[in-house]
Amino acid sequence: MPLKVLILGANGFIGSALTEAIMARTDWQVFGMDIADNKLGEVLNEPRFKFVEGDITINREWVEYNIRKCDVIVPLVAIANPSQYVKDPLRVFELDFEANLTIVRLCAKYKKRLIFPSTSEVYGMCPDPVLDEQTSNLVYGPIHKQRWIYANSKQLLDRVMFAYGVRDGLDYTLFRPFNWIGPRLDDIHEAKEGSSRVFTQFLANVFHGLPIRLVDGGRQRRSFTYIDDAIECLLRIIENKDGCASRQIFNIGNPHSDVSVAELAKAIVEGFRSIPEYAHLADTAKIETVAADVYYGQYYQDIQVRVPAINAVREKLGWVPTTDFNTAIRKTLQYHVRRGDFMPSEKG
């Protein structure tokens, strides 16, 4: 019987790219619920592909009764953003903390398969030159700096469903996404300076003649994912071989794509560059600083490194990256310009 998934948040980033890959590469039949679902595309229309528009804070009744019918239960509904996390905090915890928690209590009640996402936040500011699943202890700043409610909230649902694993044999395996970019993460032409995520504010402000700004000089570094590697190891997760993924933790991410910030600013205005009708915008581009207290405010703090120790997705599923950071940059690029997101009536 071909496997029956259930995708609450199919309209994201991540889960409309599952979807996707789960349409065009196995028989899977996915159940998939968002606030909207202009990010699923011909999706829609697959007869394997049943959505419906709804809240998972809202829609409980239908939520529990498709836990209750799938065989894997994917809940990527979160809000996943810095400024959020400064700006509201209480928001941040009830939607990624509470509504995930009644999500984990369903799976554990009826005895389904979970796959959760984590995230690389929960390491916090860890000293660890390379983060691992099993040995790096998780750092997070004073009270006042309200950034680490997201990560807390992500930690403290590991350590509930691990506890579930281990008094109620819970199967569940916990993701944790380093910097995953590619299409769809963010919308170029509604990316707001903080409210963005960092790859796509990049890609809005070269595309619209705004300066690049610079947070603390851009002195961080990420270790950026493409989205298609990214969603290769979920699918291996999803299929779970001889139970090779069931109550694990797996960092997804690229360590070899480790770069600062600034770096990443660079190589977007390079990217540009190499497209012939949009070179003129890397011309015009320019690249600023500003201190992270003007830019997200006073209860921010940032991480400075995050590499992930990728051996156990590597041993377990077989798994490494594929594509290199400027490789992801230069597909991303050519995705914006195949739908014409980048028309020339808009050029400055």
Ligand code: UGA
Contents of the next structure:
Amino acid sequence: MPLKVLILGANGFIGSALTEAIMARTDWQVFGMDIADNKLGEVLNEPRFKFVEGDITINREWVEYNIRKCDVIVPLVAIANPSQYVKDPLRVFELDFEANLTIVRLCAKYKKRLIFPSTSEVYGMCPDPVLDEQTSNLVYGPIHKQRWIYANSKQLLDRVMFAYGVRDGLDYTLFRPFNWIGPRLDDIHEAKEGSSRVFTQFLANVFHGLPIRLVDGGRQRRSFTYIDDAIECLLRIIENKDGCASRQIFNIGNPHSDVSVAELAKAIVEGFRSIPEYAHLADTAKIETVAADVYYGQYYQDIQVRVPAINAVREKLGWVPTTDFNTAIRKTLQYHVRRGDFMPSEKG
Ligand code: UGA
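Follow the form predicted alone with the form predicted in complex with the named molecule, if you could.
All chains and molecules follow, beginning with the one already shown.
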């Protein structure tokens, strides 16, 4: 019998890329729910993909029924944009924590395999130069720095799943994305600042002729990871050959693409220059600096360094990232060229 996979949040950045890859490369069936379907495109026509448009917090019966019916549950519904953590922290708590706790409990009740997105943010301001799933401490700021409500929510869920694993044998895998980037991360047509994570924000700013703004000068670093590499790793986790991913925590990131936000900005401008259709945008691109409290407000606190240890994924799953950071930028821009987004003729 082919594996039945339930993906909640199937229209998101990870959900849509994962559904596409499952359809292209496996014989698995996918049952999906999301509040929209705009990122799913052609895959909606696949007979092995059953999609329902809806909110998981409202369609509770559908969710419970499908958890019982499926073999593997991948709950991807969450707010994952730092500007929302500071603007609407209670919504982050309600959706990312409360709504997902319900799912975790149902997986425990029906003894289902659960593949859950933790986050690189759980490490917070941990000073370790390389963040290790087993040994690194999880370090957050004071309560008034509301940014940490996301990391706290995710961390407590990690602990709840671990405890279910110890007590009841819950079969879970926690994966921690390290700044996954690529097409459809956020809406490239939305130019408003704070609407996207940094990668899409910088691309959108160049496309819309707005200056790229480096928060506090852009010295903070991230390890940017191309979505196709990350999805390859998720497929291995779902496949779970000989139980290799059961009750494991995995960082999924590219330690070789550890760059500062200022370096990201420069590389993006150079990426534009390398694409004939967009080269003119590189000439007009501007980079400036903005203070964090001006950009995000007083409740924000940044993370300065974030490099994943990847020995666990390498040893258990045989996975290593293969797409370097400049290739990731070029591939994303080529995706927009193929779609005809922001072509010179559009500007009239
Ligand atoms: C992200 C989000 O919390 C989640 O998407 C996810 O859990 C996690 O990290 C991850 O993917 O690993 P963060 O990396 O801080 O957090 O989010 P971004 O919005 O992508 O910001 C990255 C850095 O760029 C921050 O230091 C931010 O201050 C800076 N930034 C952002 C700018 O300099 N300019 C901008 O216009 C936007």
